[in-house]
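To begin, one chain is listed below as structure tokens, in the form predicted alone.
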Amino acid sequence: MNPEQKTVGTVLQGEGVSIALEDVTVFYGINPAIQNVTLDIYSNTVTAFIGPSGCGKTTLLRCINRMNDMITTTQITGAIRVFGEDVRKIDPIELRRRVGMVFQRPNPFPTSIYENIALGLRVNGFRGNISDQVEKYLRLVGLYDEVKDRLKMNALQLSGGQQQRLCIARTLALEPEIILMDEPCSSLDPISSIRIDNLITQLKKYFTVVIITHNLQQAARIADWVAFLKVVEAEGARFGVLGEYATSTDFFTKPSSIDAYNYINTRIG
């Protein structure tokens, strides 16, 4: 952890860089997916990765907690640091506890609402009152009052929006420092999506959040910073590069590149 930062409970206080990407290039086999991406992601902010399909947003996100290690043909060059530590030197299991991930589609365990949170706590050796922790994190995602009388119910019976909030609560219960979200609202109705947006805005008080979204209105609502990836073609290959990185206000009101300007005005309106 950056020495300038102090942790009080689960609240990360102080300014600093949570994630540093330095000249990151990713190949799947001989095919490049992204090239030469360099950016700093700041603590207690929401950073949105946006850009057209195929620009490498998910590839880049999955590099942060080494999920691309699961693809045997992946080659990564450059450096990725989490609170100053090279992710390649952190045990993957420990890294994924510190850098939690919420996926595009809700994926609750096919067990009770209670066990979806309690199981991870037990596996990670939590010795306190598990029921208190279950309530704490269900409350944090705004779900407890909706399910407090149904905690033994199978989580698969919840609505899509409720399932996604449960998955976020399950991730938060492991007390990560960073939360990665890969289009968490893509399969949700507008009301559920707004609830997730409001939740993400609250979560940055406690965590650093990185989210992929194709919804530019969502990015404009919740993001403090926007990383725009664009697709380029060179020597017969097609891959993503960082086209622009700016505060959300600057990106949406005065983009510095023509590619970003065209993307915004094609996708909003």
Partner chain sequence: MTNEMPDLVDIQVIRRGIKSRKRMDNIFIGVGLGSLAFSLGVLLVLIGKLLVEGGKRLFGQGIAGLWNFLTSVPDSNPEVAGIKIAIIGSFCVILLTAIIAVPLGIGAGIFLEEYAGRGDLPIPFPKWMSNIIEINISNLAGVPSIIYGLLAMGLFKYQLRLGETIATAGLTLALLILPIIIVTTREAIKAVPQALREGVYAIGASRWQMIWDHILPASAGGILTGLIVGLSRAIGEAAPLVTIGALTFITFPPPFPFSPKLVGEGLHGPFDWLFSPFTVMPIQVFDWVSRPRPEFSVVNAGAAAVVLVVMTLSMNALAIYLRIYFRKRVKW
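Nothing here was measured: the structure is a model prediction, and the numbers come from that model. Positions refer to the first chain, counted from 1. Take the two forms, find the largest set of C-alpha atoms that superpose within 1.5 Å, and that set is the rigid core. Compared with the form predicted together with its partner chain:
- Within the set 25, 101, 126, 246, the hinge between the two rigid parts that rotate between the two forms is located at 101.
- Two rigid parts make up the chain, and between the two forms the smaller of them rotates against the larger by 15 degrees on C-alpha superposition.
Having gone through the form predicted alone, I am curious about the other one (the form predicted together with its partner chain); can you provide its structure?
Just this one chain is shown here; partners and other molecules are left out.
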């Protein structure tokens, strides 16, 4: 990251920094997954993480809400600040309340569709009308009409794409300040996928979104910023590094590195 780009970004968005990653390196045991990532994610923007499979996108995303705490072998160095505070100093429950996450593989709770959304609200002491909130977010992700007659049905009986939308609704319903989405549209048909894209674009006035995607059209459509991660091999280890971080327009029209150029063109071309 060179300083000019940062300035451009701040000026462009006119907003603060929601997430600041500074020299972040993550190891699983002795294997590095991703090294020396430094980038600032701006408030009320959509930032897309893209890059080849296994380059550490999920790993990096999971550092932001400390989901990697769950894996005992991970070692994280460098600083990760959310809202200006070191994530290690924020209580993980509060952090995850404010930084929602949609996982790469849909993981609905093995309860009813309704409960999947209601539970999160209840757990967090939501005061309003729970069923209104459930309906509102099921509508927003375009699931309501499909499931309105069977809200009591076990969510695991939904199709993969329906489960994925349910998980998105579950995360959005809590109205977190930052939403981390790990390939939220990977098992969606084009129509549902576009609907989610539109939703993200609408919602960014309230939320900051970080989204991982393998779909470059999607990234180009919704992202304000693109972080391109690439795999490098050094000293017998393979790990990801930040290849390029730029506004979406800059990244897709004039990528500054050859790796990024190849990545974009092999995919689109």
